[in-house]
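Given as structure tokens, the chain that follows is alone and in the form predicted on its own.
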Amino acid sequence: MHVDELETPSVLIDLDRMERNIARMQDYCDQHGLAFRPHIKTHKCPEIARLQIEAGAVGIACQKISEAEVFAGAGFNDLQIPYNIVGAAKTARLVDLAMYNRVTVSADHLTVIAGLADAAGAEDLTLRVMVELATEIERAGAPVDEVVTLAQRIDAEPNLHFAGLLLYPSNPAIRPLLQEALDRLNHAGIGVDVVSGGGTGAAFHAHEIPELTEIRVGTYIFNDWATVSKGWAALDDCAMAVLATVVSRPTPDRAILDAGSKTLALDSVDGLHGFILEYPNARIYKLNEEHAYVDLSACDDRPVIGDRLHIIPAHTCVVSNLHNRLYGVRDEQIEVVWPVAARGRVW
């Protein structure tokens, strides 16, 4: 099937670029003795994750239990969930996963640890728990002076195992804080199995933090306009493009595309909701649910109604979660169609 036969909007994956991205990241990790754990929230497709495992990844990271359940059902059995799992219903599902799979979860508070211990104790199994260390993004994570207390609490629970430290992003600037955390754990006599870093921007700097034993990265496999704008990837590294059609030209300086917020999501980079490959000076400046507003005033050549354009999205992960399928393309031919099996799995 030729790509021109697809309806729009559709999400295209350039297979050559994706395969190159997979190989580049795995080669980097192999070169520096790092275990690689791809984060599947970017694509949510077991078939793509299997390509990452075949390339050398040790397991996968999932953001939510529902994602992990999909991938466990597809045969993946080394699952890390770098997220606080809170509430009896969720911790029970987590323990169900851990009955037949190697499951590691993170925690940053005694309350979270207590909930995990109760759930694991109810089924008399051992759950691997990492302590998340706070970083400069001020999201989840415990301050360094609480790490030992949390690790001791995990080790004190008969059904929990302290599996190490987790942080995001693992930029080189965080190394002194990480060293302090490890030093405190060492003085307390607590062993550390894994030190897990993450982040696409931080990935190729992981060798500057020798304490890391693995990294978790998601966006690298496709890249997007955000990674290009931040200098983390080149335009030629962008494997995902949204194919859209010009459906209106209300004025000489404005085009309307059939790819709105339900296709591209509302994420933006410097006010732009994506980059149009055919018209690099065009600006996708606004989205309605089914319409993309494009400013053509800086363009010498301009599209007409019916033209099909390729958009590099601002944020690839949210685009995957909006679509039922991804189309793998090579030489303008649809080589494979991947169902987005974990689409909408956000609980």
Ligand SMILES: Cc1ncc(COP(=O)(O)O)c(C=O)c1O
Given for the second form:
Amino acid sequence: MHVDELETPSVLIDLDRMERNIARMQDYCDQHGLAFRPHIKTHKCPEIARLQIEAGAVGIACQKISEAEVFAGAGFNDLQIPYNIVGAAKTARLVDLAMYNRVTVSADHLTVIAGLADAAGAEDLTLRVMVELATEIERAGAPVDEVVTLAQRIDAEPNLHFAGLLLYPSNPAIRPLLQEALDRLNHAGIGVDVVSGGGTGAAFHAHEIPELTEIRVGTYIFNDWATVSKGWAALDDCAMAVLATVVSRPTPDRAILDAGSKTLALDSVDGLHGFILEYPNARIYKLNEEHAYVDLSACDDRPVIGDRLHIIPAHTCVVSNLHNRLYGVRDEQIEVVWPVAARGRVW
Ligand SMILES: Cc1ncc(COP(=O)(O)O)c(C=O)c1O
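Show the other one: the form predicted in complex with the named molecule, since we just had the form predicted on its own.
Whole complex next, starting from this chain.
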């Protein structure tokens, strides 16, 4: 099927670019002796994760249990969830997953560890638990002076195993803090199996933190306007484009596209909701649910109603979560259609 036959809006994946992105990241990790663990929240498609595993990845990372359940069902059995799993219902599902898979989870607080210990104890199996170290983004994560206490607590629990340290993002500037955490663990006589870093931004700098044993990276596979704007990728590394149609030209300076917040999500970069490949000077300045507002005032050429445009989204991961399918395209032909099996799996 030719790409022109697709309805809009549709999410296109340039297969040549995606395959190049997969190979480049895996080659980098192989070259530096790092295990590579793709974060599947970017595509949520088991078929795509299988390509990453075939290229050499050691397993996958999922952000939510519901994602991990889909991927376990599709045959993936090394599942890492770098997230605090809180509440008896969720920890029970985590333990269910761990009965048949190698599951590793993270924790940054004694309360979280206690919940994991209860759930694992109820089924009498051992859960692998990493301690998440706080970083400069001030999200989740324990401060460095709590790492030993948390690791000791994990190892003291009969049904938990301390599996190492986890951090996000692993920018090189974090190295002194990571070294301090590892020194403290070493002095306390606690072994560290894995040091897991993550994030597309610093992925190709991981070798500057020799303490890392693996990296979890998601966005690199498609890239987006955010990674390009930050200088982490080039425009021709962007494998995902949203195909949209111009449905209105109310004024000479404005176009309206059939791709709103239900297609592109509300994420933006410098106030812009994506980059239109055919009109680099156009600005997607506002989204309603089913309308994109485009400012054409800086464009010499301007589109007409019915034109089909390719938008590099501001943030690729949230786009995948909004669509039933991704269309893999090569030479303008739809070569593969991937159901987004973990779409909406956010619980
Ligand atoms: C804990 C964790 N690890 C890894 C990643 C992957 O980051 P990126 O998509 O920048 O590669 C993320 C992204 O949100 C994350 O939250």
